[in-house]
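The chain that follows stands alone, in the form predicted alone, written as C-alpha cells.
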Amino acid sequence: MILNTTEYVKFFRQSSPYIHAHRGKTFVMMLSGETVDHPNLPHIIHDIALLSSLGVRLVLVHGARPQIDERIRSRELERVFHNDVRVTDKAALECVKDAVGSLRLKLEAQLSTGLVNSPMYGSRIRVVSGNYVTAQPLGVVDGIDYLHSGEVRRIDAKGISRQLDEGNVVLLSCIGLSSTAEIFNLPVESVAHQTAQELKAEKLIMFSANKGLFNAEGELTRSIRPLEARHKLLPCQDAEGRRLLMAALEAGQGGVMRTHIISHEDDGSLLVELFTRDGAGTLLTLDRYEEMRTASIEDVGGILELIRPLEEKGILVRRSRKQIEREIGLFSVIVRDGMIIGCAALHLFKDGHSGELACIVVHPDYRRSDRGDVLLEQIESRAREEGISRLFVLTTRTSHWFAERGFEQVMVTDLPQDRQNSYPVARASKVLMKTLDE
C-alpha cells in the first residue's frame, strides 16, 4: 500500500493515540514455526523493532512444528500425534532440540540486524533468553504415554519482568525444563498464553497463516467476545485456527484483555492491527470494543469533532460547545475503541407525546454499515420509554434515507407549536414524521 503525503499524515496522526496507549505496556507475541520460515519474517522483525523503539515491552514466543517435522522426516523417524499433540520420544526430542536451537539463533540474528539501509538501523535491540519456563510431563492420556511432551508448570514472571524493565526483548521457545533437568517439548500456544497470563500482559498477539478467524460463512471476524467466539467460531476452524482460538480463550479466562490473531503473510499486518481502529485480523476482547451508550460530558469534544464537517457543509445546524454541553444527556453515541463514530439526539416537546430526532451522524469511515440504523433504533427506543408516539426529523439532504425507514413528509404546521416557533425558515428543511408503535 502506497500512501500519498496527505494520506500518510492522516494515518500518522490517527495512530498517535495508539502510540501513547501502547507505550510501557507488555505484549506477548507468538511466532509459529510457519511464521519464522515465511519470507515475510524480516518485515515482521522490522515491525517488532519499531514497537520496541516506541516503548512497548515485548516477549516473543516461537514455535517449531514444521522444522521438527522436517528433521523427523530427514532421519526417517515416525511422526506420532494424539489429539493434535506430538508424542515426543527420545529420538524425536533430539529433533526438537535441534530445530528449536536453530530457530532461536535465527531470530536473535534477525533482531540484531543493524544495516544502515534497513529499518533496523539504530534499533540496538537486546535479546534475552533463559530458563524462564518450567515444565512437567504431560503423562499418559487415553492410554498414550506422551513421553517427552510436556505442559507448562510455571512461568518465571518476575525474572522476565526484570529483563523487560531493563529494556530487553525476552525470547522464549516451545521448550521447558524441569527441576530434574529434563527437557520437554511444549505447545507454543500454551507457552504464549500462559506467559501472557502470568505477566498480566496488555495483549497476546498470535501470527497465523490466515488473516484471522473466519465464521461459518467464510467472513473474517474482526472483533468478538470470547464466549461468543467459542460458540460461533470454534466449530468452523481448521486445526491451526482451533489451536489459536483455544489459546485465546484460555488467555481471556486468565485475565488477558485482548488477544489478536493476524496473518504472517501480509506485510504490515502487525502495525495495521495495533495502530488502526479496524485492525487487520481478529480481536478477541473482554472489554467493549464498540458500544452504544448515553453520552456523558467527556464526550462533548468527540461529538463536536464528528459533527463539525457536516456543519461546515451546511448539512447540520451549527451547535456551540455550550449548547452540546447543555444537551449532552439527550445524545446517544457509538464508541469504537475510545473514538465516537456515531451520535444522535432526542429532543422532547412540551406536548408530552412528540419528540425530534436530531444530529444523527456516522463517521465517514463507518457509513457503509448499519450503524445509522442502530442509532435510529436507539432513539426510537428512548422515545418509547418517554411515552413519545410521534417522532419528527428536520432534514435538507437525507429525506430519502428517513423515508426508507418509515418516515413520511408532513407540513411544518404538523410540528408541535414550540417547534413551529423555532423552525429554521431560511434552511427550508423538510419535515418528516414517524408514528411509533407502543
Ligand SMILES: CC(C)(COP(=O)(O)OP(=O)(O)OC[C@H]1O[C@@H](n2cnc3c(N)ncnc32)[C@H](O)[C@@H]1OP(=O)(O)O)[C@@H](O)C(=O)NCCC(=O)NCCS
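For the two forms, the rigid core is made up of the largest set of C-alpha atoms that agree within 1.5 Å on superposition. All figures in this text were calculated on a predicted structure; none of them were measured in a lab. Residue numbers count along the first chain shown, from 1. First, how it differs from the form predicted in complex with this ligand.
- After superposition on the rigid core, displacement of the C-alpha of Gly139 between these two forms stays below 2 Å.
- Superposition on the rigid core between these two forms places the CA atom of Gln323 2 Å or more away from its counterpart.
- Arg368 shows a C-alpha shift of 2 Å or greater between these two forms [criterion: core-superposed Cα displacement of 2 Å].
Next up, the form predicted in complex with this ligand, please; the one we just looked at was the form predicted alone.
Here you get just the chain by itself.
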C-alpha cells in the first residue's frame, strides 16, 4: 500500500498519540522459535529497533521449540513428551543449549546489523543477555522425571530494569539456571509472562503463526477481557493458541494490563497493533478490571443492591439480608471496579448428588456480553467439584434462557425431597434440570 502525501500526514498525525503514550513504557515481547525462523524476522527486527528508538523499554524473550526438535531429529534421538511437556534428558539438553545459543547469536546479529538499507539505518541497539532467569526442576510427575525441563523460579527484575534504564534491549531465552548451576529448558511463554509480571510491564506482546485468536465462528477477536476470553476462546484454540492464551491469562492475573497476540507472518503487524486504533491482532485487556470469585461477607450489601430490583419485579424470590449473610459462601460474584455486577449461588441438597443454581443475575448495564454464561459455567464447575450430577433451577420467567443452555423441564416431584417440601407452590415456578457429566 502506497500512501499519498495527505494520507501519509494523516497517518503520521494519528500515530503521534501512541508514540507519546509508549515512550518510557516497558514491553515484554515473546518471539517463539517459529517466529525467529520466519522469513519476516528481519522486518520484525526493524520494527523492534524502531520501538527502541522511540524510547520503549524492551525485553525480548525467544523460544526454540522447532530448532530443538530439528537437532533431536538430526542426532537421531527420541523426542519424549509427557502431558505435552518435553522431557529433557542429557542428550536433549545438549540440543537445547545448541539451539538456544545459536538463536541468541542470530538475534543479536540481526539487532546489530547497523540496519543498513533498512528504515532504521543509523540506529544503534545495544542488546544484553544474562543470568536473569532462575529455574527449578519440574521434577517427577506421574512417575516420569522431567529431568532438565524446568519452571521459572525467579526473574531478576531489578537486574533487567537496570539494563533498561541504560537504554539497552534485554534478550532472554527459554533457558533458566538453577542455584545448583544446572541448566533447565523452560516454556518460553512462562518466561515471557512472568518477566512481564515481575517488571510490571505495560504490555506483553506475543507473536503467533496466526493473526491473533479466533473465536468458534472463525472470526478474529480484536479485543477481549480475560474472563470472556477464558470462556469463549480457550475451548476453540489449537495447541499454540492455548499456550498463548493461557500465558495471557496468567499475565492478566499477575497485573499485566494488556497482552497482544499478533502475527509473525504479516509485515508490520507490530506497528499496526501499537500505532493504530483498530490494531492487527488480539488484545486481552484488563482495563476495566473485573474478576470472578467466591463471595465474602463484605459482598452482602452489593448482592442485595443487585438483586433487589429483580425481587421487586417478582423475577427473583425475596431474600432477607440475614439469609444472604448465612448463605454468602454459596455465592459466586463478578466484581468490576469494586462493584458487584453479577452473582449466582449453588445450594446443595441432602441426597449428595443434586444441587440448585439460584439467584443468577447480571446487572442490566453489563448484559449481552456472556457474563451470564460465565456465571453458569462457574456454578457448574463448583457443582462438579461437589460431586453433583443433577443441577436444578427454579424459574418463573427465564426458562428459555436455561433451556438454551442444556436445562430441561422436569416435574416438581423430580426435585430431591427436601426441596419439594420447600417448593413455592404459589409462585408455580418451572423446574428445570441439567445433567452434569463427570
